[in-house]
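Presented below, as structure tokens, is a lone chain in the form predicted on its own.
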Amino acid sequence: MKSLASIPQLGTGISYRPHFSSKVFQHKAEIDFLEIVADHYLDASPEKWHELQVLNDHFVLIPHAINTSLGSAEAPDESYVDKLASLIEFIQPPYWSEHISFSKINNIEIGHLSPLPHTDASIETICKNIALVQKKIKTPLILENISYLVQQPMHQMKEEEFIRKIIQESGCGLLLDLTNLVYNAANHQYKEEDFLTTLPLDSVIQFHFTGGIFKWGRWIDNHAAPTPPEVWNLMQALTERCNVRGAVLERDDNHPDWNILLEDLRKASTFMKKNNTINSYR
């Protein structure tokens, strides 16, 4: 299995989405790579499957898995997982990622990915079903902070020191979604930087940004709004102190004009810029 050390710096994408196809390919020269929702290509029509190998003929692409449940009580589901190996196989990352999170219970899907107890069990559990994982896909994976409305009320040690021991127990990157860590911050009263203290900067290998709502109270990541400054601010300072190989915008809905999403690539890679040397990675 190649080490997180030997994963290229990536630069600046955006999360792929089939209705701005067009708009990709019109502006390819201003996106460094894409990232690609596995799950969509898992079960694939022939129209699918075209699909990504186009993609995959013109761009670096991360595959990004939403419901491999590595935080269920069960192992992951065998036949989604040799799905999901023989599309990296052919994908060829330089890594792909999924979520701290489980999204089953008792192999029944519960339609969202759900925070799991800040707990040792917890915590044991993820890293058996993640090395159960890696048996069969060798390719890197890092580790995604999700968002959540509502506490565990079982919790034996706050966030990031369960993030903090999940990367070092089970050797993977991390995915920092920036916009998670600012809107919990805000819905659950810590300071972002005390969450930052604790977690282990130097496994982070890739964020994500995007804008959300403000609604029942709370703030809601629902990638359908324009990245506040506070993601933005996050972004500029992480860059100074960590080594991240590659930024992801996540916009699925409510899309402006194509230009405005372009020019959040291009502030994101200026922050990349500052303190990386962006290669290719093919």
Second form
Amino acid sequence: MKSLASIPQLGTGISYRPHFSSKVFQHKAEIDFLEIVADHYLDASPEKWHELQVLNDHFVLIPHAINTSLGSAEAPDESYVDKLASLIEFIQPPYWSEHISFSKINNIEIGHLSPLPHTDASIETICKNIALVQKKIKTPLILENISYLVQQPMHQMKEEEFIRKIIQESGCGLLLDLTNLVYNAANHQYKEEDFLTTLPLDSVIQFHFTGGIFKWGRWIDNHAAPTPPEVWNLMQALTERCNVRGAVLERDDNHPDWNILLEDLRKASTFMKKNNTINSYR
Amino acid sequence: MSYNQELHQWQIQLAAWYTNAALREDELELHKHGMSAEEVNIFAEGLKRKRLHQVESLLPFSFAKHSEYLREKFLQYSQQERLQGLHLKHTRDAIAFASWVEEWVPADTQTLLRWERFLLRCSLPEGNFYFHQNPYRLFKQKASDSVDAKILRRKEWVIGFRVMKKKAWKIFHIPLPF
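To complete the pair, please output the form predicted together with its partner chain; the form predicted on its own was given just before.
Full assembly next; the chain just shown is listed first.
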């Protein structure tokens, strides 16, 4: 397996959705790479497969999986992992990503990423499943922190400590979703700065940024609003402390003029270039 | 491979609360487990909305025609039927919902639902052949066709097939002479 250190500097990219494919090609020069939802291509029709081939010919693609359910206290679905392995083999990305969560158990499909209790048992479980998946997928894996609304009673440690242990014990990289972090901090009353100091920042390979909405008295990360100032501030703090290889803007809906999105990419790129001291992979 | 049974049981309990409205009504049970009923209900509501959004986008003509009613029916449907499977789960959800709701909608919406369900079936990895009958021609009018009521009222058979799983679906429309 390749090491995290071998991952090249990718720059700034966008989370790809088919409904804006023409825009992505139109602004190709300003988009360094694309993050694709791996699940959209696992049972791909010939047309979808063709779309993937075209994207892969023109962009560096990073597969972002959403249904491996690494945190489930059961083995990952074998056929799902096989399909994911084939996709990653075809794309040959520098790394792929999944979430620190569970989305199914005992044949109950929840339909969304659900938080794990911050316990030693959860850490052992997710590391066990990562090891199983890595038997079939040799490409480096990075793990994303999720946003969550439900607090669970049996936490044995804080979330940042939980993530740090998973990263250290699994050897995976970290995909830090800055918006999830800011919204979790607001919803569950903690300081994102404290969170950042506990994380193993040298393992942060990529970050996500976007905006969401305030609904039902909570901040919800719906990928459909401009990036809020708190996220930009956190991005600055993060890039001052570590060499992140890639930044991805996740904007699925409610698109403004594309020049505004591209301006966001340029702003993130400026943070990364200004603060990164290691640029040997470029 | 063995997994922590306590965590396994807890995840089953959480998944049941997230996906089963009747279980969430017992707030005392939630509190007994140290859970906030408000938080669980908000999360569950978000799950339903996400599921609805996916199904809406997969049945666009039907929802455009009868939006409010279908949304209301979907929320009712989602209380009874859980998401199934891992692969293309939302496509399967939309197909199942179209079948579930068709008896309650007017004939024109029913025609659209059945047509969109047919197209969705032709996007699944399993199956190589589907047959569908439209009560009138739906989307295959050419610009050069005169808008003749007789033509529009003609039934048609639609056949979707592919020679192999990895080949593209071919869809043929066969107008019937009556």
